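Single chain ahead, written as structure tokens, the form predicted alone.
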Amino acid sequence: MTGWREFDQNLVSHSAAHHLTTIQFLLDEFGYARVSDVARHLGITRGSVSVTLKGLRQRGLVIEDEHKHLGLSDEGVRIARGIHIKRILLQTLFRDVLGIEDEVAEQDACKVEHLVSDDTADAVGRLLHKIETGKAPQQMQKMMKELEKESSGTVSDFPSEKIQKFAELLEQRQTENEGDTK
């Protein structure tokens, strides 16, 4: 299992991602953002916001003017918009392709939006675009229809025996593929 250490190497934490995207939202929606606005939007204290913003300011992602209005640097805007787009893509993948209930899809997308690489997000976007435009391979369209039929709505006994066996098959295939490339 390689790459698990990369988890700690993410550009921003889950909390920082929420702060950046909230500032961007407030700027887009109202034209300004203050610490109190961010705190109210996130449902946390002004003190908690200040602690997170201190680190984001030090990294040059958040700026503050003489009137205590918050803004984002060009890099801060890029990161915030990227996280927002990843959330949209992942939520759509989970809900529309995998058939996950909207609320769960939204929560899961929120959990991973800042962890997913730009490469993976781009691939998800390309996949969704192919599906949207009807250019997905026939095999994928057939598989999606079968998944829709099999969807049980809730998963209380994960992993089911069927999923366990399928995961073992996938793991075996991955091991074989790795052996082929060596």
Given for the second form:
2 protein chains.
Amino acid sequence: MTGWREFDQNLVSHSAAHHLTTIQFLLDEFGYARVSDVARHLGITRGSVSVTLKGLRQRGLVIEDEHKHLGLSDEGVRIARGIHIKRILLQTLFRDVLGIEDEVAEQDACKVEHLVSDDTADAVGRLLHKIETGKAPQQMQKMMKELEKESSGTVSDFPSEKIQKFAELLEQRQTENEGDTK
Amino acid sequence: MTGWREFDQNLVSHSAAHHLTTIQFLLDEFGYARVSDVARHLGITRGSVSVTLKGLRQRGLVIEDEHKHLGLSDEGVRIARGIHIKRILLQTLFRDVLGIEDEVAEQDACKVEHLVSDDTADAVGRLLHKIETGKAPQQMQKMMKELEKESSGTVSDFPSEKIQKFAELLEQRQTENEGDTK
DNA sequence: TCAACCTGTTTGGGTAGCCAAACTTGCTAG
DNA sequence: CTAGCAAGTTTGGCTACCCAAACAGGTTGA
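Following the display of the form predicted alone, present the structure of the form predicted together with the DNA.
To see the whole picture, the full complex is given below, headed by that same chain.
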């Protein structure tokens, strides 16, 4: 059971991910981004941002012009865009397919956006696209509506009896399959 | 845009989550769990485990009998079980609904299991249960099969042109909706 | 002109985790 | 009986983040 520590050995950390996407956001929104702007937007001190960005500059992801205005390198843009798209896709999945309240969906997406693999994010995108283009219309729509109705408000106790039993079933089935392929 | 730091302000950290679920696993599997066993299973040193478990003992999640055999308190069991179930549900979602290769699905689930909200996990469980019990049969099945075919192997470049355009559409739509409710 | 202000950087302090290495304990094989 | 080994703990070091506070530079209003 090694491999669980791949957690923090990602392309970028949670912190770095937010620094990058924030710079991109500020550029799109206001046309410029400075250390203070990033700090304000992230709710941390200028000092912290200064130190973090020094690292990201050394890694060649963030650049700075003569007026201390920040920018992203091609690689930086690529990473920031990837993370941002993952966030959108996950949030949409949680909210529109699973029926989660928007705020919770956004928070969950924000927490995991930089952790999910490209493969998974891509599959989420394709699923959403299929649903969008009506390739899974009536029954899917109906199912989603039902899900939405059920998930009214907040779950009081996780896992519920039913879900727990179901998860145990899934686990058992998985164990059996592992036995097959071995 | 504060709130992005809820990341590490969860009930338990990624590390703690794995310590707890490992103890539970060892108890189920072998009937006992010691510091060394946990260390071996997690692939880290006894020293690290010792220190971490001291904290978890102080928080009342882990207990220890006179023979240095580890156990979980009621609260510890509750947390470990919750995380474990989230992992199963997410892994199943990624693998069986999104068509992700099992190993990747497991890794992704492992990375985010302790981060997703109870609400989201619960909704995933209900969705899977609906699919399971045939409440979204033909078209869903067909869609899943198609997804599986498409996602042959690993995504070379994320995001693809198509997914990126789609994500932009989703984002734009979302922005408009925010305008409505404001 | 120059004090006040805003911006950015540096530094010392704190937490969380990891490792390596030294130490303590207790059991067990000669 | 004791030497040796395995298990657990402690300690010093490292990285990654955060903050607060001190400091350095540029702009600007009076």
